[in-house]
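This document starts with one chain, in the form predicted on its own, laid out as structure tokens.
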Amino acid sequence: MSEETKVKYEKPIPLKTLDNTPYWDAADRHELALQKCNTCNAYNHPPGPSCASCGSVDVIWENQGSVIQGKVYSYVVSYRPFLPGFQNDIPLVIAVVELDHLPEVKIIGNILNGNAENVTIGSAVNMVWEDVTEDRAVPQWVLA
């Protein structure tokens, strides 16, 4: 008797931990959550333990619902896969992307089939969910 694994997704999959879980449960129900701070309103992406802008501890998420719209405020293109799993995705498109509702908040992600010589700075883009699991989903972003 043989017993085979298979693993269909090879990137790595980002791990919840206690400052970030009501971000990734947003995310697998695709919805994005942002954590924000009750003491001075700003909102913290990546969360952390505390605000990043005046470190109050009192934070609280807010969910920004499934439409997320953005522009690209800066990108890179890969041309070599720095983790395993990006090596059939080569080039990538990695942008930090303003959103559209919240331009404070800065969001990274891949843009999926993004071809290098269609993106630029201001491009719109759509959050969309990967679903790399039967229980993880992961934001990323197409072009409008």
Second form
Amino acid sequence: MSEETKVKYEKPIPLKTLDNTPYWDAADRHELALQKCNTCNAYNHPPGPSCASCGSVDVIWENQGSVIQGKVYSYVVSYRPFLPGFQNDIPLVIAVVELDHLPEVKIIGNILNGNAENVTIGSAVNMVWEDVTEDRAVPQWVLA
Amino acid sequence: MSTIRNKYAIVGVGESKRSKNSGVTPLHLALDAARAAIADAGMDAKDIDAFMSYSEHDSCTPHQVATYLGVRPGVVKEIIGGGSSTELLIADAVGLIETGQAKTVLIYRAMNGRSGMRMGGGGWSTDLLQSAFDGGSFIIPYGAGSPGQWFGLFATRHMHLNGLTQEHLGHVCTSFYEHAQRNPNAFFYGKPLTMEEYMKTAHLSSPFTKHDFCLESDEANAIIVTSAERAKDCKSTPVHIMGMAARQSVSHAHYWKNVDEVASDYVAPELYKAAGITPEDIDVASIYDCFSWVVLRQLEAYGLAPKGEVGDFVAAGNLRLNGKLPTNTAGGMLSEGYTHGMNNVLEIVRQVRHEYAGTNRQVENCEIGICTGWAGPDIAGAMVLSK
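Requested next: the structure of the form predicted in complex with its partner chain (the form predicted on its own having been shown above).
First the chain shown before, then all remaining chains and molecules of the complex.
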């Protein structure tokens, strides 16, 4: 990462918490990790202290690797920054993406090369990782 | 809940002044609203033995309101809650009275929603927001910090699947703005909205323009609930609670993975069963309207318009005063004011009372009204009222 990028990144950096640290640690390695329930086999995203589908505490983390493809399930295009740090990202595409290999999992992110004209429900996207600090990376989407 | 049918009533409603900058604390607003509701019921403050409220850390406590009305009640209760909280607290009030813990309950919502803490965001620490919302770390870093964006993610897909268009959202807005033109206390009184103007308005965040967002105001509202028996002694025309229902459904309040269902879908059958009516019996409606699309989704959920025909229903003018279902007849949160849903409750009570009789605001011959609350796709509460 360049010095310039380091200085310029003003957006919120994902907070690592008791329940989500494995997800963001994997993201820092440019990988996707998902929480999975050993009792009902549901994938939980966002992750939590127990399974949001059945309540079981028997949850594990499963690495999904670095090749993650999906389809736009829904999206919005925002024309004003509703949070500090996004003033240079307008219009901002925020999408809910259904993973091709696990459709029950929906991951929200920005479509970095998306706009109101080229994004629609069903658009194919690939996960990429944006290096935002020396040691942190944020999963994002680009149109396939 | 059918066992409580018509046993409880709303006997007083009142509001403070509505403004963009009240210049006073939410406590002052709450006291003004409480006094107005007590006067409306023809009661004395000491007749209230339970005070309840909901907030998002932007209000004053029921303890304070009771204190400064000179009352030392049995129950003071405050919940953190969203747009279904009025209905949920009215259900709590019924429970308290039914079990003999209280006789008369005052419920209020007080907020400097424009000059103080704004629901629409602004001024908050992003780290705080990540912690405050369940799953916040998965939305805030992506710039999704406003309810307009969260609801928009739901709306885009639902509209796509059901053939709903920008113009259909516009019919909700123009209908409610039209109501506001008859309400001198509405924020957008004197500011009518034509479809042509609506369609020319740019998105703030798709699919919503500024007209599709509710407004923000400084205001307090209050409601008094008591038994039907005690209601006979009140000055006002009691409005009886025919039935109520509530439900949590979708997981993760701020991270929705499924737009196929909302909590309102589950509330509707329970509500009609409790009230002993069908959607066709409803004459007038207050539908929670934090965003225009939320109204369309609830019309579908509550069976007030056939699924797949909601767009046609609003385009035919059915939300207007002479339509099949006059809705949010004071202008709603889109154009009257925003007290997190409670102003819509005040309006349905006034319509069912026929308080506007002889003016151009009364829905003619209305007997039964529905009032819905929506804290999101995840939590809903609703009630059916009649004279």
